[in-house]
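Consider the single chain below, provided in structure tokens and representing the form predicted on its own.
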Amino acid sequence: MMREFGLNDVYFLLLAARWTIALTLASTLIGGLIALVVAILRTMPFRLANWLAIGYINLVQGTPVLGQLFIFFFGFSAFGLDVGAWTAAVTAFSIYASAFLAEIWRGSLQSVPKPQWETSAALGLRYFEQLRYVVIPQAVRISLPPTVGFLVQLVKNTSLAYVIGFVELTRAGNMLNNATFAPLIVFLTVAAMYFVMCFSLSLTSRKLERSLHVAH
């Protein structure tokens, strides 16, 4: 039975948007930790470490995130492992995010002027001390705009999680459309919520850039 789209439906979409935000935050946190390791391996003066990092990045970036979702949701059942939609989505998007963030951060680390590396080495700092005290603080300022740009894409890409039954904002919008048969207002509302989330990220990025004095 069809019904009209109302305020209760907007509230339902807001509740679903919490899961979009939660999925984005969890994937960013876990993926960021992996990305930091991969980015450092990518820049280390050891060829084997470089090859491992490059292989990981190419493998993840060369496969669609939708396929990764299917692998983690359906693939592990072949080994007798029951993976829920939340776990599969977080795992897939964390790995997806790690590969792209690793490349962004690798470029930022390598964009720090070479004299900074040489000076810190001359002061007797070891490689990881150079990273911690000299290189990473400068790379953070450089990496901020592209990192936030990727996070905006990640927010929107989490909509793909609906294909494995995870009820995030897009899935909730599709459910409401089936109940109200009012696709225009339903998906305009969904789009507006995505816009608010993404625009808020952009505004936060600009404030951080100003506070960190990021050069344009």
Contents of the next structure:
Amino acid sequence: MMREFGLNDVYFLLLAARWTIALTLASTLIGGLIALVVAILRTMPFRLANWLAIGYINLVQGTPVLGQLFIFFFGFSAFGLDVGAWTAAVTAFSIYASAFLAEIWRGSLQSVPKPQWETSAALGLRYFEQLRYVVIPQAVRISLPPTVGFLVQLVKNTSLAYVIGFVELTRAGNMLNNATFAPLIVFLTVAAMYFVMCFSLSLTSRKLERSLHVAH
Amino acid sequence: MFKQITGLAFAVATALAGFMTPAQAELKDILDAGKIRIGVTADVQPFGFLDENNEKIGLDVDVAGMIAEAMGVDLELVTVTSANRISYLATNRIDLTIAAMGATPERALQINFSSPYSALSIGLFGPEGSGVDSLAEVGDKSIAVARGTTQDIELTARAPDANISRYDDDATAASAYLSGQDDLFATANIIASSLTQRDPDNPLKPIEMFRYSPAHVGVPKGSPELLQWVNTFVFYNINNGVLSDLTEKWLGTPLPENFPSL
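Could you switch over to the form predicted together with the partner chain, since the one displayed so far is the form predicted on its own?
In what comes next, the whole complex appears, and the chain from above leads the way.
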């Protein structure tokens, strides 16, 4: 009954790894867009916007991503909204990523020295022009290492999507383990695939850092 | 900790679904749609698992195919896990669940069970010369078991003070036992004999068989026509011996003469 782990299975895991990558990419893109808005709201000189952003960040960071997955998958379907596993997972991880990226980027925006703001104001730039032309370009360099650090976490955290039946790399490994009862080889292969993904992310980041000439 | 959160979340999801009760698919809706969505596992040997080409096969997959054929509708197999098979059914993501599921009064509060279509023996297994001949002699030896399964419920009821290690599934529990993390292994006899077959030098000896554990089709609450149809389907295929042959094909032994019905 129990079969051997074979090349076919490595291929099956590679196919599943595409979903890990797709989920990470989609959540990074959507989450990143939301995070940009939240980070700006969080830092702009307007109290109400600050509070809204702080509330959002705390709400999302203070609840487990597992719970968010359940809310979007089972919660919505209980109200008659048919949300697929992919939609629910992308929604949950986008929101999860947005809160953490917003906080990372807020820190980066605020660590751009005050005189940069003042100088650009003195040049007659308006708030969003100061952001766009002076502050963000500098903040991007500062934010690169922590952002990539978070993305590496995100790659690995997408495995939580298995709870709503989304078959990504870890879940596929789980299924193979139950067909072969050979956990060592199955999960070593899975781990190797995660390593390739995360390590390439780190390499890209290092390359980017160099090309952006981060001085410090 | 993580497990508690998962368990709690599923419980909340199912309870929530119970309150909301979305419109359940009745027999007529399935026939009108020309398609039935059946939840099967992809990680429970020999009921629903992956073959060499990573296609889903197993006893439950075969039964799902028979049901779709008998209804004359297309089959959509949805992968469920032991943990979410009830939530999926209660939130109308699937029409039926055929996932090696045993009937319990607690589960029956949330979904309905059909008459059993197959059964497996569950019990406690250990290495040769473990010095344990019954559940009463377990002492402080640790027992590996797959969480939330019928064998887990049975083991917990029979030996509440035992040192039980609960794992995600049978493969993980088996690994814990084989690697020496745990001393004994509570599982289905088919899993124990498969493991023995693979490594005849380290056979798993039955210590105490708990019981014969029938597997039922899960049907959503509020679908009496569908439940009645599934019961008729099971009754018919028990009587003509088809389900017994199928059980023999996947589990090694046919169904007993006086197979119970619900």
